[in-house]
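Coming up is one lone chain in structure tokens, specifically the form predicted alone.
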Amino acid sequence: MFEDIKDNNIYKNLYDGQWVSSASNNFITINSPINEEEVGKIQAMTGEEVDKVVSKAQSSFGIWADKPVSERADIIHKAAAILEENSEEIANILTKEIAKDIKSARSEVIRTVDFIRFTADEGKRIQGETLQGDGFHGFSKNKLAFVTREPVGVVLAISPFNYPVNLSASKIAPALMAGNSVVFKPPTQGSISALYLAKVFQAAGLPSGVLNTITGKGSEIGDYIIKHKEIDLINFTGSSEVGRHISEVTTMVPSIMELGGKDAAIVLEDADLEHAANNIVKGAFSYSGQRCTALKRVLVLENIADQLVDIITEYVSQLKVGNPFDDVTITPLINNKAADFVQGLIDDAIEKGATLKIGNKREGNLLYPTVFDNVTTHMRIAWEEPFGPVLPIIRVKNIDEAVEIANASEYGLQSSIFTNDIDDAFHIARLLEVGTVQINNKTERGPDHFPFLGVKSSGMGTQGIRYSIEAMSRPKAIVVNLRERSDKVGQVK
């Protein structure tokens, strides 16, 4: 079903109903993180391609918003049942094409199926209410707010690499079923994975105009989108510095940011240590670490340090490294670039004196795990986010240290608190400066109806399955202002 998007290996693009080639006959080649085959080509569209989609999506908005929600779930879900029937051509190209291994792959795709059949049924749950006046001092009655959700209009989703599938849903499905129109920026590296999603959507029924694709290099088209006068509403996954940036050129646009992180597993003296140490790895550790809500930092009981190291190091030497087809968990980095920014944090710390307990090993872009004990929070590696497969362990003195040092970070998405004692896992929960603790377990996004956030540099405003329908929807109160009636009919006795 996937032949219309692609002509000779060069992929097209979703422009109002069809898929079309761009006039600049300029391309951008995508090569496999693996190995540098090339995987295919997408198309570098100009400014002025730009305008005519977001204005497609503006006139197409108001076909989408009028038609009943039961409609719009039943489009939603055939586009699940069609992602389902394709998970496996969909996952081989998307590990192809970022080097997630296969099983995460494939995880990912049936992770989206369920998040856009979840996001269909809680469209049709979603009610306006109705408000009477007299609740407030000085009205009556007679003074009714019928309260209802209106679609915002044109959503501009930009979704990042490393979850090409199931992040471009997260934005695009939720935006559909509030009834919006949306112009999809995928990632370029990754954006093969994300035309198969936006093909699904085409195939289940969406009316032409109402979801469209932009492809490009964000250096020539990406500040021109988030700046389009047309686009009413940004919904944005990537860098906290990128966040940083469309704050600050975007006016009165509102956005929904989903930005960097720099998550905190907290270890307390009556932790299981087994089951912390395997919680954190494989939160530190999967998908090579290339992920916001990875473990990126361990801040442990100097008392039960060396324990916890030593389990932590264990489990580390036993995680497989190579092709992500294959049975492995550490996979190439996204690019050489990636490798060499985790690399300069690697080196740091090994030149400020840390303990480096497993790892420090390159091959290209491909990372071995690597764990440092005994870091300070004079290294960069204990501030600055990775998005590679290293983990720096801090030793503390007490709880309180514990949360100081947390809580200096410039993120604030998740932390992970490990310990026996829930008075003590709420006190610390209570704290930290972060959207979500969880409470003997790695940090992780979702189940996906659970409120997703992130505070300071980690992002603006709350996803998660309703929170994301709602953000992409507003209010509106229709007042209806009854007459005063001279006669008693009706009157309760």
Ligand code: NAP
Second form
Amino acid sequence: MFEDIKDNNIYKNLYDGQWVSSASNNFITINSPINEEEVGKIQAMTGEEVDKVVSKAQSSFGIWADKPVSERADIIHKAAAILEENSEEIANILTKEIAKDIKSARSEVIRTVDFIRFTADEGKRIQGETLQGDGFHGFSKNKLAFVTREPVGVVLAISPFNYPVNLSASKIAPALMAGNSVVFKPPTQGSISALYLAKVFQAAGLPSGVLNTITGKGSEIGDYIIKHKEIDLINFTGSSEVGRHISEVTTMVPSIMELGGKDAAIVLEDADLEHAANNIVKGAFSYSGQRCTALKRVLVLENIADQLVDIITEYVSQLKVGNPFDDVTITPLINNKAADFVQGLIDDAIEKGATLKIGNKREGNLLYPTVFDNVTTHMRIAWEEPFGPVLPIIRVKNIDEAVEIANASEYGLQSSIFTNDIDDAFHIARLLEVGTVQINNKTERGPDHFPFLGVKSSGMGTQGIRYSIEAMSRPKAIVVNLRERSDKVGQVK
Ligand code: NAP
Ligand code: G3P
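Please could you give me the other form, the form predicted in complex with the ligand, since above is the form predicted alone?
Below is the entire complex, every chain and molecule, led by the chain shown above.
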């Protein structure tokens, strides 16, 4: 079913229900981070083509918005079924294109099937409301507001390399369910996997022009797209640097931003250290740490630090490293530039006296899992987002110091607290400047109907299925003002 999305391993774009080639004749080769093998080529689209795509989405929006919600849901459900049927093929492309271990790639695709299904059902449940005026002083019950939810129009969906299928569908499905049309700009590295997802939605019966794709480097065509006057809402997931840039150059365009993180795990004296260490290692090193919700620092009370560090180091020493098609956890990073950045943080920590417990071994863009103890707040690793397999451990004297260091970060995505004392847990959770606090669990986005948000440099707006549908729609009130009657005939008993 995917024959028409590429020609000669050159991937096309979905425009007005057709898979078309760009007139630019300018291609970007996608090489696998595993072995530099060519996965395929994508097209670098031009500004004119972007204009056509956005206008097509604008002109197609009405057809889709007028469709009964139940029919929209049927098509979205069909997309989930088609994705499920083709999950193994798409998982294999994911692993090749972004070096995500095959087990995680499979779960990303299946998670996306569940996400799309839940979105179709939730979209049918989101109804408007009716309000009566007399709840507010000076107004009567003859003023009735019928509040419905309206689509915003054309949603620009921009997704990051680390979840090109799931973090694309987490925008596209809710946007479509709310009645919007979508212009989809996938990450360059990840575009091919994402175009397969676009094909799945098309094959499910979306009317032409309701979903259109734009491929090309964000650094080249990105600004042209985000500044386009016919874009009604931007739903972006990516780095805080690009997110901040987008909000700086776009005025009066509603935006939802899911950005970077520096999630902390706070470990108290009474914590179950085996459980904490197990969650911390999974949270820090799955997909080689290339997750916004990866645990990126540990703040541990100093009198239990030795034990925790030993257990973590032991668990990390058991992590398998290698080719993502094998049963491993640590795989090559997305590119050498990313690996250089992580290595820079490692070198800085060593230079400034951190204790290397394990790791600091590199083969090209494959970095072995690294753990540092005795990390101080003078080290870059204490503050910067590595997006790689390195974990800094900071020893703290007490809860106050842990909260102070946690909140001193520019980021505010999630945090974990490990303790058996629920009072301490809630006390700390209330103090932490983050979107979500996990008690006795690693930081993670799912389950996908929970609210997912970042504060400070970690984002704007809230996602999570119902939250996303509501964020990409708006209330509309139709207020009926019934005539005040003088005759009291038929007064209600
Ligand atoms: P990125 O470099 O910010 O890129 C994200 C997306 O933005 C890509 O599609 C990129 O296209 C595009 N882009 C770049 N410049 C643009 C511009 N000027 N205008 C419009 N689009 C532009 O992030 P990444 O490296 O793909 O992902 C890693 C980062 O994302 C990390 O910081 C991570 O924490 C964050 N992230 C956050 C979440 C979350 O939910 N909070 C989830 C995942 C990742 P190109 O690929 O063509 O450059
Ligand atoms: O970085 C992707 C982000 O959305 C994390 O998702 O489920 O890995 O916590 P998850």
